[in-house]
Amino acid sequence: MAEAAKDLSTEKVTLDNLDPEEVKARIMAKYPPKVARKRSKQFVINKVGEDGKTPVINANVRTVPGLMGQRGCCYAGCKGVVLGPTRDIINITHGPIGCGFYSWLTRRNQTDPESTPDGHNFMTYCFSTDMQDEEIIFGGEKKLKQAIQEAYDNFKPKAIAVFSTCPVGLIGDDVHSVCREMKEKLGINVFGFSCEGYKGVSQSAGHHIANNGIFKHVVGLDDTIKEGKYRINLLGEYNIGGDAFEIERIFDKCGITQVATYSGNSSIDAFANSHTADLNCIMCHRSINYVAEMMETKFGVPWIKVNFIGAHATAKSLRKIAQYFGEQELIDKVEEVIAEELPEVEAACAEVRPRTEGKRAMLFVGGSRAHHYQELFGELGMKTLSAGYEFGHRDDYEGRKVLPDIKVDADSRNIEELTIEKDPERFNPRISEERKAELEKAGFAFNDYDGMMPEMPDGAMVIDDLSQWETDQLIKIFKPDLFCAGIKEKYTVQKHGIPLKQLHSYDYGGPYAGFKGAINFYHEIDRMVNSRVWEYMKAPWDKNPELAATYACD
């Protein structure tokens, strides 16, 4: 081990010339035995069997106290991720001002207010009850009522949502009774979320709570059938840096009608009408699969997994949508669009790839992004050394085939599981059993996600809930050319002289989805991994500490 450590300090290494098990053992050796046993189950070396089976990874479990991880809280997942990008709902944070402020526009979600008749856009405002000591001691329900009334008087919105923070749960404010009272008084949709930050083990709990709330209070309120053929919903796309705009451009070009997006560039009217679509397409599996499953159970709308990150992944997803509808007109149009878009993408890739070929990346983001972006890096000839999720579950890593084996723990039981039944009047299977069986026989997958690990090479390190200390060690050992994570990790990583690309908010870039997005990403990564600025992270005297001089008197 000492000999290996010596080699690591003098050269860039890859998984080809270093045993990943040795790296794992070296990192685990620094932990107390109990912590090492737990972390070793979350730090696995990938090996894909002939049947597609991968090693078991421990995920969606509590972070070890004392370890600085990447995760966010339940409130952040509910308000910041799922509901934050919806422009015409006034989102009121019931809690201290810091919770509202730090979940406000931090993900660079974009929106187009002109796409709805009223032009409402409340995303530019930060609404909070700004709880003080008095409310913590005597209760904050009165102040919440005042805040809802004030928001309505000033903006006349169609809907108001209330998000509970940690102190609200601790003091017992009943936000739901307040919302029901104000809904009756104002005559608009007012609903609340019990998304106190301490619930669950990460922001994943907040995603689940947001899915439940939107389904209970909004989905199904408008049965109007939207005009257009091939009507779909896009779920788990949050329009960061304009991703949803690029995907919408491609759909329009193909003649595909998008009923709703959950929840980039979204409106509450689209949510209310989304159950009328003929297909749900899921991008981020972890954050939004709950709505898709409930919509299928209640209204008969099937769902499929798609990926619009990467040009070839985009083409594959378009073909999958066309295959589902099975109409030659759409199949031909999709092929026409792909043939029109790909040459520009391939030309950009051919220009950049000679400068990125063989570069090495690590990705630790989100619940699907660490998987999806490996597609783009592969197009650039780059290698993924290690990847993992902040808030993923086992099925995000190993695929949905492991769902029956996942045990529900106490933290997951804190999250309400809705009992959904077929709507007696509106349940309408969008596809017959015969057609479904025909598609499945041809290899078409419904309600399925293979997960990240089956598509990663053997020997790659898959790490759940990466800690800052582990980040530092991986960088010192492998010296990757690029590290992908979030804002909390950005500057600590860059102090190592390694560029970090934020894949939560894209720094100042984007879009990276679709065909145009792939071109943007190629050039961005080329600039980052080939910039000479990282050579100057160390001062000259740190690189060459030996000094030579003579006395002036000589």
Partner chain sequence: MLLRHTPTEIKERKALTVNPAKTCQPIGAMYASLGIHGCLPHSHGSQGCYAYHRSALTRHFKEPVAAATSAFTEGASVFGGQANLLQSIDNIFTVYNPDVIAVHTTCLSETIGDDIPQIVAKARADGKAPAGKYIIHANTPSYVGSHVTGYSNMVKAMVDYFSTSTGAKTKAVNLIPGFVEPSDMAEIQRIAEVMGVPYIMFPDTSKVLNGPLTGKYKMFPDGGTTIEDLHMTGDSKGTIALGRTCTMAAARALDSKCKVPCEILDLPIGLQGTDEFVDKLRLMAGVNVPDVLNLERGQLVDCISDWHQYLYGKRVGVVGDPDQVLALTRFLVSLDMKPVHIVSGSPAGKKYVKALEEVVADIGEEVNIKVPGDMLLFHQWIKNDPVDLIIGNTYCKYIAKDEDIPFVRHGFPIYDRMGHSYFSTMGYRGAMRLMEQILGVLMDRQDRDATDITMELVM
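Just so we're clear, the structure is a prediction, and the values are computed from it rather than from any experiment. Numbering follows the first chain given and starts at 1. What we label the rigid core is the largest C-alpha set whose atoms superpose within 1.5 Å from one form to the other. Compared with the form predicted in complex with the partner chain:
- Superposed on the core, the two forms differ at M537: its CA moves 2 Å or more between these two forms.
I've shown you the form predicted alone. Could you give me the structure of the form predicted in complex with the partner chain?
Excluded here are partners and other molecules; the one chain stands alone.
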């Protein structure tokens, strides 16, 4: 037994017929020694051991200045990602004009204002205090107060949120006290976020701050129990390209009621009421697990990890929800829906797959998408050679089992951890301890996420916070058939003659979630990896460079 294990550990892994360790060493060799040491810990060759144990990857650590990576800032995570898709609040960016401008409609979160009675939708607007040097010198609180007043006078919203940008923290504006004062004065909910761009090491800090803020200021304000037998919240789904609509369509069909979505197609009213749901289903673990944890502690709502990217993952997630509720009626209905939806998906997949089979992909995006989308590529018979997150933490790579081992560094310690206690009146454990134990015994996982690495093959390269240099090298060395990342990487990669699929914005397509989304994705990937355009880079005269000449006598 021990011998067998030894054999396994010395077995040479290969990746696309190359030695991944050698490739890694080659890429690292360019860096100054200190940088190479740091990046080496974020650049890991996967090896899945017993019980899904994987190598340790360094993640959620400081960006190396000058290397050019993909990450954005805390403000982007808070205002842009988590609160941006909530249509019926006025989000005021407190700071110079840029931050508000860049986060104005650029994330493609679709929303349907008609799905709430008041029809409010401020997502098409950009609100900013447009801070000037005079406020940097004398403070911006007065202007912020006035801006909140003007927002109220012009638009009469039911809530206003304020987002702090870098200079706000430095000059010491107390946005929270301004918000409290204006809340009192206007009689609507007004709350602020200290999400200055320099906080944390990536967008991730902003997600956490946003989670805290919503939980503190919004969740639990409305105890009305929404009608519906199986009431859930969908967390970490941002309705890019209409993903949340497709998931909602499937839920409706199954008879599952969504109380709230965090935060695609969301409304602040639904957040206020979300603690009345009976289950939290988490899509993007990285950006939203905090709210789920806090809701469980305070209100007794359990959470599970789901994934609606990929037809089979969708089916699996639906079954998991049905299993949780344990009602035969729901279990049967879910099976019926899956049986009804899958044939069309499978037919589409079978049609496309001969053209995608064996193609090789690389995915570097987000804090969950680089994992989830491997599902869809798997359905297309494509291999993932390398993947990594922009702002993931170790638990997103290695699974939540490593949570106790994660050292909290100075950058994370600066992000507030709320102390949450049981709500004396409203805490209500949704399932009994016995039932929970019974489910767990049957293999049902609560509060768990296994992470990306256990599901990836040995030898695959898992790279956190990928740099421009590493991107270039991976492309030159492996020449993958498809690269997945975001807008900043898109054309850099495509100049190499390799298609890049944006997994933030979906290249303005989608939805890709659920059953119908899977079909869209199959067709899109077929289009991309089989496009004729990549054949056009050489002109005929470059292919046949024989000399052309004219005779002197002509």
